[in-house]
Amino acid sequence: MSYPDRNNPYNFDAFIDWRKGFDYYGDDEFLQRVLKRFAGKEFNSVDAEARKFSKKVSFKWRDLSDAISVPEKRPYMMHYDGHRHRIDRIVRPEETRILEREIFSEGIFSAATNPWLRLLKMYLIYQNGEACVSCPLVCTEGLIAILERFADRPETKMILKHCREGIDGDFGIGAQYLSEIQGGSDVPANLIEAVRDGDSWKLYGNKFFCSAAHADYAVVTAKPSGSEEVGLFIIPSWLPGDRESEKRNGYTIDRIKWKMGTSELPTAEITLDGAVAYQAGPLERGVANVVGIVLTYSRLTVGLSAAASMTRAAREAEKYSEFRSAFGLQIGRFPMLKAQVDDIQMRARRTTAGGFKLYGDFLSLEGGLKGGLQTDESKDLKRKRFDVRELIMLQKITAAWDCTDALRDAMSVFGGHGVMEDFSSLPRLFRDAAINELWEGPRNVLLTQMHRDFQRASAWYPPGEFISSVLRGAGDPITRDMGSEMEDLLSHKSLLTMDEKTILVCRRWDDFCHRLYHEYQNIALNEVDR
């Protein structure tokens, strides 16, 4: 029986204390598993560097991450200062600069990293949220990438040496600005005009989406004058000498958008009116590389994110389960709730296992990324490149929208607790999923992409090739059955002729590409149970 009692001795402490001990790593068996089955012989060595670094990701960084969330710390402009200059200058926490400051400090994206440690330190600190630094973390990599394959004079020689390695203890940090009002994901839209200006170039226009507006360089899309190509290049955001007078190189930042999530990271509008930019690699390979080199590690990311995000809410939600009760019962007890816990710590085991199945894929590539579906290389090596291309776009849209679900389940564990922004950080997760979900081509983009990849590629790699490729271990009735759905949904001629079939098609095509990817992921899982 329950009587009234005005001093109701009830509290969270149990499980506020559990969770504020949690060690994302070396408390995780299961991710440690995962590490060990697709690190292989660089496992030890990993491992060690991943306890090690866990618990300033556990416990210092996850309290600054969940201090700048507040709405009343989001950042800010200030266009002037006292004396009329014009100086743009993002105003942020100081929280968010230490978080930052400590973390690029790392060296993340150095060369002497070693590129698994690289994975895990980015999927831990991916479990604190955007916290701004996911997003210029992905950014930067992109950078590192571009610019590793055209950095060919010193101005961006000495931008890769100062994100990659750092120059006297600062680390730089990258954004991408590819989005324009009139085109979004459409790059061959954009109208941004680049003038040439002796051995650099000038940029003149409006990008309309230009996340982490705070960081140091940007890539860039253009067009030179007078052509239709779209042009890569790279803007520091200050030129030599002009940082400490806050003077921007040829452009305003004119306002920070209001976003629904990633809320303490600064994305802009920003005019360009004059500012100097180095040229990234041939101006007629511009799409091909920003496709096929820079968004590619944003995909990446996307999935290595929600991975992370789902595997917090999946913990703190059965957790929480086992602390509550109701009814007479611990809230776990109940088979609904119990089915609900096991879905979710199911999507999560399955996309962290895909997402480092397919990152193992993609550090096998021999020679890296490339833009294009054109290559010159053999026939196995093409195809492998291809598998990688298209898995990393089906692991995006599938990981992130499983995501949004997975973290909606978790917050409903929890109640009405569960939408509380203070009790928790599973709204905050949920609300940064949602950008997931649109960042880097949205789903129906990215699907129609797919579509016409795969009838572009059918002449050298059959769709039942493939299947049987990605799908190695799935067994025979699987790989049969989907390879046959496949050529079927391949067989309609486009997905841009407006009709009922077409919408048909489309539909049913979706459905394909989720359950694709759900049994890659769970080839993944089962290797790391085995």
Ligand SMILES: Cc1cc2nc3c(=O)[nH]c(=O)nc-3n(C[C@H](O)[C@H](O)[C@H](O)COP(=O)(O)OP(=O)(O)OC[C@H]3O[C@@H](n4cnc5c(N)ncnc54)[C@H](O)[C@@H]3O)c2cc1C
Contents of the next structure:
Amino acid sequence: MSYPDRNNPYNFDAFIDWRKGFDYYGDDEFLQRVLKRFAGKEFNSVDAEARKFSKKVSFKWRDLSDAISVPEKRPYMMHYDGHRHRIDRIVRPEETRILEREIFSEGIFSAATNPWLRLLKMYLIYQNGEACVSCPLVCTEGLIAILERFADRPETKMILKHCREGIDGDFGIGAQYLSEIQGGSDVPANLIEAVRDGDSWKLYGNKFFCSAAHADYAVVTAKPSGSEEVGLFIIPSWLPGDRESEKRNGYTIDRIKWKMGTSELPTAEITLDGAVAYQAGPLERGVANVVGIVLTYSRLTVGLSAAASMTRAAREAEKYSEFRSAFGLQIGRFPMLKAQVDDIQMRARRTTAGGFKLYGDFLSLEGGLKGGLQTDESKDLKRKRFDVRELIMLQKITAAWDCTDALRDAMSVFGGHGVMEDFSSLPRLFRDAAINELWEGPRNVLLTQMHRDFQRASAWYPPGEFISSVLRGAGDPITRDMGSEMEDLLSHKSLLTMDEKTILVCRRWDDFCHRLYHEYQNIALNEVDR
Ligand SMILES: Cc1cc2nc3c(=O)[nH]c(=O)nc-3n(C[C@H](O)[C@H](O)[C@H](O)COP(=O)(O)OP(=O)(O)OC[C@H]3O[C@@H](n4cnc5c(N)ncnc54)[C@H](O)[C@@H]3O)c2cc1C
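In place of the form predicted alone, the structure of the form predicted together with the ligand is requested.
Zooming out: every chain and molecule, the one shown earlier first.
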């Protein structure tokens, strides 16, 4: 009960002050334990660096990320300068440029950066949402991975150096343009034409989803004239000497899309009209390399960024449940709400633990990533490579899916304030999470792909043995039951036949894959809690 008070003293200051002062790494004891468990002997050095780094990401970069998220700061196009030169300048707020410069100057992808520190830095950065840096970061990582294998001429070696180590303190930024208007998942249906021009190529046609369109370089898929094979190419956004005059390399940016999420990031539609391109790897391996190498990094990042935004959501929802009262009771003391908060926390923790465990598996992969299902390696290595490949897809679909659920639940803890974009960052993270679910392979596509992969591999890797390998530590009933369930699902020949039975198998396969990855995450979480 309360009496009227026209000078209502209510405020949110205690909650806001706590949130303002929270250090993403220094104050997160669980994250420190995760790092300790999975980084092993690297822990001490990474921990020391992470503490310094976290001061930037938790305060200044957090505020810059919030500042650029309002509609009036969205990037926009300036197609011509005042002298009728076509420039296609993407105008972005000064805060974005500062954020980008400071983050890229960290040299996250430098050969000298410890991989665990790289992972941790990215995880902390992702707690601030897209902010026009998360996508460009991972696109740059993918571009570097491709060039580390295939840079074979001065231009591509220079691009590699610019992106990985920086040139005079300036770090190159990468993008990846695969999707066309007729299809994003179906890369083999690409229509962009590549025409040989001496020892390089020229590209012609349209790309319909080009995120990080402000980048310096892009990995582009295209078909050489008269060929059905999709090759992989690198295009610089400006040829040497043209950057200052903003003369783009044989392409125009037609428009920037107006998106629900990742709205600080320019996603453009472009027309290539003779863009100079450098071949990256064998032409007939374009799809295998872009999927097996570039998209693998992107998919790992989707998992990691889902974990990061869930972590932030869980933290803020839990604290708010301790701060806010209703009907004379702290809301966290309503069992209904307590269950919801615990659930968000559990999802955030298992996704984080799973993401770090999988990164450890990925790092220990002898010979690094390779495109396609390899057949010329020892049985053990081939199986390990297969485990990592499938776990990355499983993580991508599961973490992205769980993330939108966890974010929505966290927003509901805040009641009506949960959807207010100037009350917290959660609505923005929720909008970004919806995008994460779609790009880098939508759920249905990856589920279909995995079903096909497991069938193709079953001659040298029976499903039961795959389950025993990836769920090592889960115990007998789980591995046995999941192994036989998987065998049964894979005995269905194809997920592409249109009949009632296949539709049922698709439903079961979807549910099975989700549960399978949760089991992997649970093992990871147990390892942290031990
Ligand atoms: C904000 C944003 C930014 C993006 N940025 C980029 C970028 O920078 N570069 C880039 O290349 N792309 C980018 N994309 C495109 C993205 O990768 C594609 O949207 C995605 O690959 C899906 O392609 P699509 O939209 O053509 O959908 P479609 O391929 O038409 O798919 C439609 C539906 O059909 C399902 N489907 C398709 N094939 C199968 C199958 N074999 N089995 C079962 N189901 C199937 C899909 O799961 C989906 O549900 C971006 C997308 C978004 C939303």
